[in-house]
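There is one chain below, alone, in structure tokens, taken in the form predicted alone.
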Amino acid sequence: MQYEEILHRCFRCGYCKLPGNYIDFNCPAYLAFCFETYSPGGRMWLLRAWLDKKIETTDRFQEILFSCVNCGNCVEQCTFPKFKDQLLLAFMAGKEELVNAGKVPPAVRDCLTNYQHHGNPYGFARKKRHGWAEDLEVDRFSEHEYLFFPGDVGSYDSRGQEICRSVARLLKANGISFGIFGADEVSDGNEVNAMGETELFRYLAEENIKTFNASQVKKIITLSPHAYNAIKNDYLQFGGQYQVFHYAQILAPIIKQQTYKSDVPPMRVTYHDSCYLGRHNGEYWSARTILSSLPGIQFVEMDRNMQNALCCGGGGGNFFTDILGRGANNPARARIREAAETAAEVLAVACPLCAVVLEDAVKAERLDERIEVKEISEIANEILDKAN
């Protein structure tokens, strides 16, 4: 297994489970299950024992490996700089070993099967991939400056489609030249890669790269931070070299320069950092710039923010496999409780996966009357409609 040489180096200090201010547990899997084996340090020791054939490939072992949501908190907090950057790579390599052996949880198997046969985790037809844009005047990509890539959740999930339309509307309103490929694209594959199915990820990436290159795509705007991460960082190994932007990076400088004709009612807002924007790619400020530039916004931070943010638990394929479950210790529910403590009316997000997961958590916590989850383009459209 790749990276197995680092597994014995963990001395179980436990910082990988915590944020930088040590106020609570910050590893989503450990938070959900409260067993040391679900922590990054415990997972490393389990992997070492498994490779040494001291433990069997049980259902529980599979669940523990695939409970890792690739949030990157362990990488951020690890006190051993010589191998910390390889932690997630080692966990992904362990998943790859299980995938290659055909020993994965049923939910993971079914999810990967959908990716393989349909090019998306939902198992829906590719021809429906551009359904979100049917009522919008969105062109097919040709001579446009940017390709807009909506990703799987933006293409197929009903809430994701709403967010996709909101972002497209905001891009059009600000004069951004973009087009789409619709049914000619497949999943970006970020979750496939995180689940260890490297050959399937290669296939999906190469399919998209072929489509992009045939139309001479140079610049890409993604809806999802997950797609942003895959296309920006992981497509390079297959020859896919593009300028890749999350839509907040495109809109932040434009909205910051705008002036407004009228005041709007105040709105108290806190912001949830997406792991694939934040810890994975160091992008913490574009969404905050948009929010702070809009009139009426009273912005307040949660205790865990930026590099110390608590993941919603939707990464690493868990959005589709739900291995973490939905109990009271689910990280999304913990995050909603933290957001509610700020007295914010709105929890802003810049990721469609985060939006769906956290909205479900609001309902589970019965906090519907105290806080609402909104995607930042929805907030911007709502305020700009009133202020201009």
The other form holds:
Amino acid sequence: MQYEEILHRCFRCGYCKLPGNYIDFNCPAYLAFCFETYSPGGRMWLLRAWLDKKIETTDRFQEILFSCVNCGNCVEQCTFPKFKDQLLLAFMAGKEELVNAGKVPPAVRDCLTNYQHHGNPYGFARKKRHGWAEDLEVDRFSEHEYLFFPGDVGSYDSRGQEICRSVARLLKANGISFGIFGADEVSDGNEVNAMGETELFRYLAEENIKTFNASQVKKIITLSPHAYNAIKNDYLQFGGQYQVFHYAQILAPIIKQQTYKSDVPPMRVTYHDSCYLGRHNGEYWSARTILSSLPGIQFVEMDRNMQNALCCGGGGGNFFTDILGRGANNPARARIREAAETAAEVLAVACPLCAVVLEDAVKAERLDERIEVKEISEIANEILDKAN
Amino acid sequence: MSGVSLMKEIVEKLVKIVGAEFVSDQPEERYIYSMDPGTMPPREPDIVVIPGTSEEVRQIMILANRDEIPVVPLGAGLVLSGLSRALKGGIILDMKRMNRILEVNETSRYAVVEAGTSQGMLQAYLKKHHPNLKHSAPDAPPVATIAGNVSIHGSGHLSHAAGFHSDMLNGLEVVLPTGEVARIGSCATSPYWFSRAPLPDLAGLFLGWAGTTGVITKLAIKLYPNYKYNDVGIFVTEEAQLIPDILHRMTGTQVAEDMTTWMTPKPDWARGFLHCDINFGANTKDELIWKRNLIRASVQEYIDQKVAGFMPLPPAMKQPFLEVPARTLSRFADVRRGGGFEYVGAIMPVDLFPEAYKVGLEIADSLNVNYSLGSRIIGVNHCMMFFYAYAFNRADPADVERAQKALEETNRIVVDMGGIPWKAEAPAQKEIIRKMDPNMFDLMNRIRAVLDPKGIMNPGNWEED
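Output the form predicted together with the partner chain next; the form predicted alone has already been displayed.
Below is the whole assembly, all chains and molecules, this chain first.
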């Protein structure tokens, strides 16, 4: 197994379980399951034991490995500089071993099968990929400056489609030249890679790269931070080299310069960092710039923010496989409770996966009366409509 | 009923008490909970349970007592000496879900917390809600629990000022092995958790016993002023025999919060020197300077003789010495690229410092192990915790064995020297018992027989061969 040489070097000091301010557990799987086995250190030692044939490939072992949502908190907090950057890679390598052995949880198997057969995790027809744009005047990409890449959730999930339309509307309103590929694109594959199905990821990436290159795509705006991560960082190894932006990076400098005609009612807002924007790519400020530039916003941070943000639990394929479950210790529910403690009326997100997961958590926590999850382009559209 | 059937029945009953998601008899949990990061060999529990309330702990103890199932309470599992291994199987009681901070009394300076509350969690809570207060945190990583550290007589960043962490304990809630829930200290008779006095002090029944007398479920600890200005000085000498007097003089000023010594062959500039870190704080800059001058004046004689002196420390270099806990300490485990270190922490009089230091060097040299030596002063030089830390490569059985031998050798020498290994692993406990007044050991056994008539609490600890 790749990276097996680092597994025994983990001391299990436990910094990986916490945020930098130590205020609560910050590893989503550990938070959800509580057993040491689900902590990064426990996973390291279990992988070592599994390779040494001390542990068999049980359902529990599979669940433990696939409960890692690739949030990167362990990498951020680990105190061992000589191997911390390889922690997630080791977990992904462990998942890859299980995938290659055909021993994965049923939900992971079904999800990967959908990716393989349909190019998306839902198992929906590829031709429906542009459904989100049917009532919008969005061009097919030809000579536009940017390709707009909506990703799986933006293409198929009803809430994701709403967010996708909102972002597209804001991009158009601000004169951004963009087009889409619709049914000609497939999943960005970020979750496939995170689940250790590296060959399928290669296939998906190469399919997209073929499409992008055939139309001479140079710049890409992604809706999802997950797609942003894959196309920006992982497509390079397959020859896909583009300037990749998350939409917040495009909109932040534009909204920052805008002026407004009238005041709008105040709105107390906190912001949830997406792991694939934040910890994985160091992008913490674009969304905050947008929020702080909009009139009426009273911005407040949660205790765990930026590098120390608690993941919603939607990464690593868990958005589709739901390995973490929906119990009270589910990280999304913990995150919503934390957001509500700030007395914010809106929890802003910049990721369609975070939006869906956290909205479910609001309902589960019965906090509908206190807090609402909104994606930042929705907030911007709402405020700009009132202010202009 | 066969052992397997009994355990199956116990699992079913535990599920009814805490919920299915918090009970496991699966091989993965049994494997991970069979060991800690130290060198002690694994011992598998039959079941791991994560209770959420004192009432759940009570029900678990009644069940375990009825069927004579061993129970081992577990904090963060960082004791390193294997105290929370299930030496005779049974149930490991992982306390991490009981992590609520129940009360902070700002005026009387104490906090009441559940037993699974971590050092880091309380530290963060105080910083946010009570920034003028702090607790004494150990050098352990921040996931270490407050209850675990208090129960082993831990020490930390306020131990020069206020003693062992067990000295900072105001009261306890414990679940006895027979299932009764008892409150100890002022909380037994008052809604306030302000003190163990003036009642008979029963807290000692649960401190230093390695979890063999009951399960701590809540505790109150003292809090201290969190100073606005903080500083550290490092006093350095090459002569170990001077250290007891240096510490005696500096602690005599009673202005510092923490005093530690450290001796290590790496980095190269540190080799051969004995460093004494003095941490102190103040409410004003003037007060800080006054304290600094008092400490300096106490050892001026040695400075004038040019046998010792303060290391020049630019502000940027001070930061790692002011960090609580120091994140870099864990990195010692990677010295041999093997994820392991363990240490003997020996509680002993400060007089023994030169001998303790010499022994540490000799053991490390004879067994060719990477070492880190040091001490923390407890109280006003009343005693010290002298540590001998040895790194090892977990993937190399010969290296693990070398570290084990170093620990065994150190424990034996420490006991013979007149010290007492702290949070001693089961073999070291036997070394201590060998030297212990037999009447004290007899009293320990009689007390345990009363508290735990069926011997279910962490059996295998504090036992003779």
